[in-house]
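Just the one chain here, the form predicted on its own, laid out as C-alpha cells.
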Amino acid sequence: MVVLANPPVVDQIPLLRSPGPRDSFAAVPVVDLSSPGAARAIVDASERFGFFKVVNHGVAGDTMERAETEAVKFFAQAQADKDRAGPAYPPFGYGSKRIGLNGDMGWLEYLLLAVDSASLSDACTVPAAAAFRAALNEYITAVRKVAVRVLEAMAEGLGIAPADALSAMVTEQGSDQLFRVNHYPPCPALQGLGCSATGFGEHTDPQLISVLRSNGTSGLQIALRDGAQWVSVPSDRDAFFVNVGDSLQVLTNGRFRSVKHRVVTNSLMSRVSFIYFGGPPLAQRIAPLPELLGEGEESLYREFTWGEYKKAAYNTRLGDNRLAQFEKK
C-alpha cells in the first residue's frame, strides 16, 4: 500500500505501488487445450498457482472483438445513461466504484450480469442495447465452452469419473452463473507518482471456476507465496486466463489453490475485462470429493451447499480469507 502526503482525489480508492517491469510473471502456466498433455498442465498449474492461461481454445477472435467493441461504446456513454442501468445492487446491472455492500471501492465501472444456462438471463434486462446483448451472448455461449473443457480436464487429469463430474456443476439446470464486464478508465493524475488506483482490491472468487479475458492493457496481478509476493500478469487478448476458485479448492480439499488476486490501474490507458463466473445450483452440496482422498485423509472443510458459501462470501469484505469459517479446525 502507498500512501502519499497530498494524493490526488480518487475518490478514497486504496493506492498501490505501480509495477515495475521485475514485477512481470514470466512463468504464467500455459495450457494448450489442443494438446494430448493439456489435463496433466492443468492439474499441475491448479496444484502449483490455481491460475493458468489457456491457449489455442477455439473461440472466434471476431466474437471476442465484437464484445469488446459493444462494451467499449456503453462504458463511452454519458454517465447519466450508463446510470439507468444500475444500480449493480440488487440485483444486477451498472455500478461505478463501489464493489458489493461492504465497503470496498475501486477505480472502475462495470456491469454485473447474470447468466441462464449459455445466454444472458431474461430476468436481467441489462444491457439494453440489441447489438451489445447479442455480443455478449455470443461470448458467454464460446467462454463457457472454454469452461466446460477445462473442467473436464481436470477431472481427466485427477483421475476421477464421470467425465462431466466437475462441468456438470455449471451445466446443470439451476448452476449459478455470473459474467462481469470490467471497464478501468485511466487515472492520469496519478501518472508519474509512482503509485496507481487500486481497480479491483485482493480477493479470491468464490465459484468453482473464472475464466477471463482483457484487451491488450495490463493491470491483472496473482499473488504467490500465500500474498508475500505480489506479480503482475503479461496480457494477451488472444487467450483466456483460468482461476480457481474457493469451491474447487474445497472440491480437491486443497490440493488446487484459489488463486488470489488483484487489478491495478493504468495511469494512461484503459482496461476492459470479461469474467465468466462458473458456479454450482445453490444446493450443490460442496465437500472434498471422496475419490480425492487418501487413505486415512480427513477433509480440510466441513460440508455447506454453494447457497451457504455464497451468502457468507458476499457478506465480508473482498480481502478476507473466506474459507476460514468452513475450516475445520
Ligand SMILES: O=C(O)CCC(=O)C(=O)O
Contents of the next structure:
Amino acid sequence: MVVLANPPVVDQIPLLRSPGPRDSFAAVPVVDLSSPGAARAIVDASERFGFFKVVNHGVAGDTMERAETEAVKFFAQAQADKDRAGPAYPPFGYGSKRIGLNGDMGWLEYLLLAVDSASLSDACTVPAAAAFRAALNEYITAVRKVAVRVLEAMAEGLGIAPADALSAMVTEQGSDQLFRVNHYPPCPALQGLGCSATGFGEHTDPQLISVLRSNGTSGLQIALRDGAQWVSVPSDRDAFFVNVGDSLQVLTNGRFRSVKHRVVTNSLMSRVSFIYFGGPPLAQRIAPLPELLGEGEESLYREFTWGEYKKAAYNTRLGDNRLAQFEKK
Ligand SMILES: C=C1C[C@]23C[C@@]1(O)CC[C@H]2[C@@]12CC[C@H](O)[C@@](C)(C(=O)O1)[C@H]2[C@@H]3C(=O)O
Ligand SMILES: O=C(O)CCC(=O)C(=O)O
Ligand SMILES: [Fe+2]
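Now that the form predicted on its own has been shown, please provide the structure of the form predicted together with the named molecule.
Below is the whole assembly, all chains and molecules, this chain first.
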C-alpha cells in the first residue's frame, strides 16, 4: 500500500476536502439586533443551529477596521519578534500551529489574550504596542456589548427573569473572558490538490457564548445534522457571528446546542478573525436555569462549576465531546 504523506509544508496538520460553492450555507440565520423580533429569532437560531449572524449591531466599522489593521501589522512582523510575544501557554500570548496543550495542530498563528472587565487584562502584557492594545481595547469594549445584548435577548426570548440572568455571568466581577486573534496564512502549496489545510480543527467552544468577526476571507464551517454535514459560512466583514457554547447548552438543559465548527485554510487569501469568548466566574455553578425545567424534568447533566468544566476541557483534545463526561448516564 502506498501511503501518501502531507506535503512537507503542512506536515502534521490534518487535511480537509476543499470547500466548493455547493457547501455554502446560504440559510445562515440572520438576526437584526435593532429589530423587535431579535429575541425570538435568536432563540430560534440557538435551538436549531447554536449559531447565527448578527447585523445592525451598532459597532462602528472603524472600530473593526482599526483592530484588523493593527492585527495584520502584528502578524507581518519577523517570526523572531512574534515569538517574543509567546508562548501562548501559560498563560497568554502568541502561538503558532499548536492549539492547546494536547497535540492539536492547525495552519494558523494567533494571540490568546485575557480580558478583564471590558478590556485586555493588565496582567496580559501582550501585545505590547500601544496602538494595537488601544485598537483591541476599543474593539473588545464594543464586542462585549454585543455579547451582552445577545445574552439579554436570549433571556427575554426564553422568558427568564431578571433580564440580565445570563448576561451578568459574563459581566460580573471575576468573569472568565478571553479574546483570540487568529491569522490563517494562505496555503498555496495545496492549491489545485482538492484538499486544504485544517486552520482550526472541529470543536465546540466551552464558554457561554463566542462572538466572532473576520476579514472578508471565508473558511469558517459549521456542522449540521450532528456532524454529518459540514457547511461553509459565507464571510461578512460587517457582521458578527455568534456561537452557542457548551455552558449555555447546559444552562438551557440542551435546548440550545453548542455548535460544532472549524476553519478550513484558504489556498490564496489570509483570514484574520477576532473571537470574544464570554465565560462566567470560575465558581459559577453551571446547571439548567429552573425556569427552563418543565414539571418533573431533570437536568441532563451532573452539577459542576465553570472552573471544573474549564479544567476538564483544557485536558481534552480539540475535537473531543467535552460535555460527555458531565452527562448523566
Ligand atoms: C485543545 C484545546 C484548545 C482549547 C483548549 C483545549 O484543550 C480544548 C478547548 C479549546 C478551546 C476552543 C475555544 C477557544 O478557542 C479556546 C481558547 C477555549 O477556551 O477552548 C480553545 C482552547 C485553547 O486554544 O487553548
Ligand atoms: O478563527 C475562526 O474563525 C474561528 C476560531 C475558533 O473557532 C476558535 O478560536 O475557537
Ligand atoms: Fe471556536
